[in-house]
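First comes one chain, alone, set out as structure tokens in the form predicted on its own.
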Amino acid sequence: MAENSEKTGKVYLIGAGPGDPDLITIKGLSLLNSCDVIVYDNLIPHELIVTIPPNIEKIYVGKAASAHTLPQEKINELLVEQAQQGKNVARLKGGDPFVFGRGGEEAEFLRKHDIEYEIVPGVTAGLAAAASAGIPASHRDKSSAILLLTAHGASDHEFFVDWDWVGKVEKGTVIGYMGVKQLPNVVERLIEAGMPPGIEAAMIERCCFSTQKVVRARLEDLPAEAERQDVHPPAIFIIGEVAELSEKLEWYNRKILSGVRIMITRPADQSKWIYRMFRNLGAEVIAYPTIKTVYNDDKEGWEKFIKSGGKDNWLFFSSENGVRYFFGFLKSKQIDLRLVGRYAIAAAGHGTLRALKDLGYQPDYAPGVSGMVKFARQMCQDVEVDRVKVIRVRGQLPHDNIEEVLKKGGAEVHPLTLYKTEYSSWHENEIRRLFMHPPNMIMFSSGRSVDGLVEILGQEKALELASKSKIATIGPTTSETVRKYNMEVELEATRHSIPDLINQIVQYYQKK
């Protein structure tokens, strides 16, 4: 981390790999989580960005066809400016930064301005596309050479690639980037140069996403087949004998939720396990949190906690956030954890229970009761709460039904308000990407997350997105909020928990 603005920072040119966020290297991910600012491109998996610590500044500079946020020259200047302010900069690029990623130009500009930099290689899209489509880029019997090229500009007067030379390649694999629009020109030039028109070829759209599309055809038929199957950028074309192995070696889209896009709207810091679970089931995760939480410093609440511990007194947790902020504060302030041992612990909700167990705490009271009010009522029946002090760990609420129930049972309730919920914000290009590839299913785990979607997009755009998707909710209260905005609910969890909701989504697509 940068120590001060007088010290020049360092720029890390990091390859994120293509599609699947797990394809970034361990070193790359470590740098993302420890830098001061991230400058990132259009094709970066959104999950990588939203799960980065909130204190790290994030600057979007994505480039898409006919839509450049910043020209390359300005990006170069931005990297220098950030480093000169003493910041360590993660310049995050799709694939590998030195393979058609213009990383070389950025490195030259940094060197010219005496900015220290480091290259962190990534999995390049061409090789990843081949692997995910079941095409071995090299093969002892079919290909002893791999040629990576860019088809961008193939129809210009000045060709970037010597297609006449490429057309004479034998026993090799030609892998082309940025070639959707130029594919007919490329194929025509290659065949004119002598490449056999009947050689096997393939085009892979959105490689390493669950929704990747693989189009196979003879070289001369590939442009027409790609148009028939409506292939869009980003896509990679592969030409060579190895392409004929694709159907035989296909492996990628063979899971329960393969081809399904699921949008997760709950805060990213609570959702990493959900993202991973859905990806393990084959889904493409659309990580677009509509709400976020921030710490609230409740000095009076903390004072009550420190002074109120004693026999028969309770700590009441009802959310993962409460657990995270509570123990995070104790750790940051180096407060003796033995203070927690002076309380009995109540944990309401599956996520709360899991969060406590992850920290090594076994709650004293955690019945499998659905709904927070029902939980509080059950606790009043099962536990003697009359004249007992309860520290109620919670977020900011206009009205706390749990506190009300416990007080009616005779408890002395002291709220410890550790966080507040705010609406997220999305860059306009992130919204554009969302509508380019809309989700098949939107998952809401609270009414607040529904409100957040409408707040970010506006009701008209939110309705448009919902009309392209199915909606799944965690329970009746959330469903009521969805319907308030004239959106329809397709699925509702019966046990009002995230695992049950995930299970119902899986069953829904299994039936389909």
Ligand code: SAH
Second form
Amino acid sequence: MAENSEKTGKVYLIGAGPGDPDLITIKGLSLLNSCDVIVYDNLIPHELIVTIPPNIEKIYVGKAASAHTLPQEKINELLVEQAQQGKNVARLKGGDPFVFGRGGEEAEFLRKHDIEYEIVPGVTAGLAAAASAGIPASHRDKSSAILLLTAHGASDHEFFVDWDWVGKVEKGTVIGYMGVKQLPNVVERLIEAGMPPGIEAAMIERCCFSTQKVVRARLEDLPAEAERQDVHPPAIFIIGEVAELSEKLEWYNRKILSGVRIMITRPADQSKWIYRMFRNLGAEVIAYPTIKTVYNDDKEGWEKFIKSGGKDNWLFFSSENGVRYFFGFLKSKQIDLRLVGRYAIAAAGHGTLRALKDLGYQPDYAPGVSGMVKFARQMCQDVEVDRVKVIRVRGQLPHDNIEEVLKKGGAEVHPLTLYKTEYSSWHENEIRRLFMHPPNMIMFSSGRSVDGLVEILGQEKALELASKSKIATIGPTTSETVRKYNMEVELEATRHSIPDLINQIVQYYQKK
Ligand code: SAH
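Switching from the form predicted on its own: structure of the form predicted together with this ligand?
Now the full complex is given, and it begins with the chain already shown.
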């Protein structure tokens, strides 16, 4: 959607769900990928943000308990300003935007300023916590009412909730937000108001994360138990007969990597499948790319491509990125796709082949050889390369082994360098969040991604993070870079591939 200052944009108040990036709605996700700017909060999974196309602006307005970034009035004003500039704004909030998220105030402010909006509901933390702790929020025999409340202000001075009334709820489920600090107060008041001290209750910390913690106790014992088990925000408490089902219905955190936090540093646009794979294995994915790829304008390379073609002319792809940037450029410049038809196509690597096939191309040469150099050598044997001209689509490299092999075989090779990597930058609050819940394992798939971490955090902080975690690398060269910064390598892939690295990580935790 292009920016258009004549027309006012629209604001979408979108619920992101409780923390698992897969729990956003399809509508929410599709709006995130098509808006002009995203304004997002503290509890939003980082993965949802880093996988959004780079041309979409991202503004962080989160409130960490200790560091207020933008007061609510300023957020309201920001939304109006952005919409008035003609942008479509995705206002992304944790859980559901209208459940204890001040979404109501934002909508009121937008209406007052005549800004159009839509509300996209989300999975609210209270119900998600019940589900992931195996507590049916309603139950035919045990509960026919669900009460969502905030414990914020449960101290003597501020009465937002009529605790005397809540204490009289029978055959119902009380679900409390923002209640870690106030729990002893809340429990005391409820028991005073007549709630049975022996009724079952639970506290769920970081629900829907791999590190979710469920504390179960009778109501009167819950505060002491929560303290003993060191419960921290964000957490939900649930009180009611239904809570007794939690033990029986428990289902969460039963996978190989449950409870393990893996930080993935490669560019997010190449990592979506890795995020998914780790999540399917039960791990919590910490999507903090240290590098990103950006388009490189190679005028000379393009000119060669456009002017060449015909018999014995090849296009050589060896990465998904190459395919993406190549066809992305042709489309954006409205260059006729039929030009590609003047070339034979070679595709090295599984991901490359898949990316081409997704676009409807059936490469002329794509043997299942693993390793780029091996692939090039094989091609020299199978194709009479001494007669051919190759447009070699690639990223910026200090040295291109493929080009070297093909040239040795007699081919004329012209690089078309379409992307380069740059260091990412992280918001200071995002760094704080990273240190609050540090990863168990940091995965590096290139030396440059290690350099990126040191560049972003500074060597001292990078070392501090590394000392809280273990490091896994894709191979010896990357390990060397890790050691150059005095960090230790815990494990290394043997076959220099991401699937192998993932395998090694799984085996490492299986042994433990
Ligand atoms: N709009 C959000 C609530 C925001 S208030 C929603 O609908 O879920 C913030 C509170 O939500 C936290 O203090 C905590 O009580 C709860 N919360 C949010 N995410 C949570 C999570 N993953 N696990 C447990 N509680 C969570």
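We call the rigid core the largest set of C-alpha positions that still match within 1.5 Å between the two forms. Numbering follows the first chain given and starts at 1. On a predicted model such as this, the values are computed, not experimentally measured, just so you know.
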Glu412: Cα shift of 2 Å or greater between the two forms (core-aligned): yes
Rigid-core frame, C-alpha of Phe237, shift of 2 angstroms or more between the two forms: no
Whole-degree rotation of one rigid part against the other between the two forms: 15
